[in-house]
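As structure tokens, one chain now follows by itself in the form predicted on its own.
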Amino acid sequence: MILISGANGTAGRAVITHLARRGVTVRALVSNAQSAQSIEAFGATPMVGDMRDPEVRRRALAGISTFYHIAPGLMAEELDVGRQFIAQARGEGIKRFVLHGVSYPYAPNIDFHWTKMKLEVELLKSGLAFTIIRPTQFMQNITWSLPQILQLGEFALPYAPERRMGFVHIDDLGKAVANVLTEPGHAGATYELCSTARPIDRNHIAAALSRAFGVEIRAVRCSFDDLQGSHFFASLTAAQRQQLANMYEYIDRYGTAYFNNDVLQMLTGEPTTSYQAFADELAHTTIPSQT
């Protein structure tokens, strides 16, 4: 039996869908009975309970094979959470921890990817045998502003268009953890995903949007807080909105362009999705603003 925790984040159901459809026993652990009923639709097998609890990590691990470990985006104690879950899967007889980390761990400003950094130090301290995820900025992160991107026809965020990136598309990755979770000869492996098949900037992103939607999209530059009265960013904390400034910073400064694009279509053995593709399925699924 696999269990993934964080089971219901992006990550986790694309996951979870993937091993469903091999008729593989999935233990998800999510936080409250709501996450549950949505999880169990995907095909897993729901666990509520906190991760930080003790108790509910040894519950969680009990019979278990292989395991996923997701962290909630953001988690203030993701370093210490990682790190029990990390002795209690040793202490279990785990065979197999995944770690599903973050591109560009190294950059010690930004807490919540240089954690991830810690948490493959720990891992690879641990005795486990081990397999670590990066994947890159998720394609579907655009979907929380899209309809003001397509409302004023601007794609803004605070860094300089031209700055090249590699993107995911979260069904990429589903398909490929799906793999490194149910084959063997992954242990020891770090796996950067990447769907696009060469870094990216937000000029070539707007204009995939502008040709999936049939609008003119201009990718711009803003202040960080102008991000501030977003629904997302109204419901982080300040410790968190410093995070994310953070993030911005060092992409404004030196992008995240650096990636082996082809890792992806090499576990997967398909090839991976553009984002022109993924543009034009967004194009399919949403109805832009009226207003």
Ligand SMILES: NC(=O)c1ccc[n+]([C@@H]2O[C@H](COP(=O)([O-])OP(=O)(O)OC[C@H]3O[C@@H](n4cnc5c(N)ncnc54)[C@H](OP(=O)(O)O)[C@@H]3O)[C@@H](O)[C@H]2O)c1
Contents of the next structure:
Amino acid sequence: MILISGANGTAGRAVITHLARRGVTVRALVSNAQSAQSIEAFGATPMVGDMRDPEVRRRALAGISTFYHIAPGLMAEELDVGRQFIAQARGEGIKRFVLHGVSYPYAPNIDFHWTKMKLEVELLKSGLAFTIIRPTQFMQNITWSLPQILQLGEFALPYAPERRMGFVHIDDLGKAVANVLTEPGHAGATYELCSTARPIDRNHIAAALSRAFGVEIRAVRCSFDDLQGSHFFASLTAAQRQQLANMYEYIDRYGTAYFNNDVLQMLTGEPTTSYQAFADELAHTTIPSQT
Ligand SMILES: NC(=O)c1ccc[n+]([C@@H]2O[C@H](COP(=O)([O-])OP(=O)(O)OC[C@H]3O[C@@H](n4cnc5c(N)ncnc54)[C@H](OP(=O)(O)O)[C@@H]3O)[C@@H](O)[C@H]2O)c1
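Could you present the same protein in the form predicted in complex with the named molecule, rather than the form predicted on its own shown above?
And the full complex, kicking off with our chain again.
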């Protein structure tokens, strides 16, 4: 059986969708009864518990052959939970540990990247068979600010519109990871997942959204403080906000302009989703009253 932690997020749901299509049994670790109900609808068997609790981790890992560990975004205890999961997975005789990491984990100033780098090292030292998945930024991240983008005609983030980055469509990720979890092989591999054929900048994204929604959208640069009013930022602690500020500062300086979609296509045997195709999909699924 496969265990997925952090299962009720964007990534977990996408992976579970593709595993369910293959008829694979998945134990999904979620934090509460309501999430258990929603993840059951995706075809997984839920287990409710807090992954920070050692006894919950022990019960979650019992009888599992392959484990896909997704740390909840910006979780303060990510390093400790990840280390403990690795140690307990050894104890339970797990056959393969698959880490949901991040592209460009090498940035020491971005805690949630650097932590994943440290966990990669823990895995290397653990003696466990492992696979590391490093997703680029999810295309779907834009959905939280889409109503505002459409209302103002501006795609505002605190980094230069010309900085190029790789983006992954979450369904491409789900398909690739489902293969990695169920196929023989993949032990010892590190895969960076990017759907765009080459890195793109925010002018490209604004143009794709303009075409898809039939309105003019410009990519502009705002200050980090301009983001504070949003619902998402209001829910974060000061430490979490600082992490995101560090991330934007990094992107503003360097971008992450070195990805292509070859690895994803190799893993799925299918073409990946372009940003334009994603924008068209958004335009078809966005209800006008929400915009
Ligand atoms: N967003 C990106 O562009 C991107 C790119 C690359 C890598 N990443 C990495 O991907 C991960 C986030 O993926 P995601 O957005 O799919 O996940 P997420 O929504 O941030 O977290 C996954 C789920 O974990 C559950 N959870 C939270 N605290 C928990 C706890 N203490 N015990 C058990 N479950 C708990 C929550 O669901 P319930 O409370 O409903 O159970 C949550 O939806 C992060 O590690 C991030 O760094 C993100």
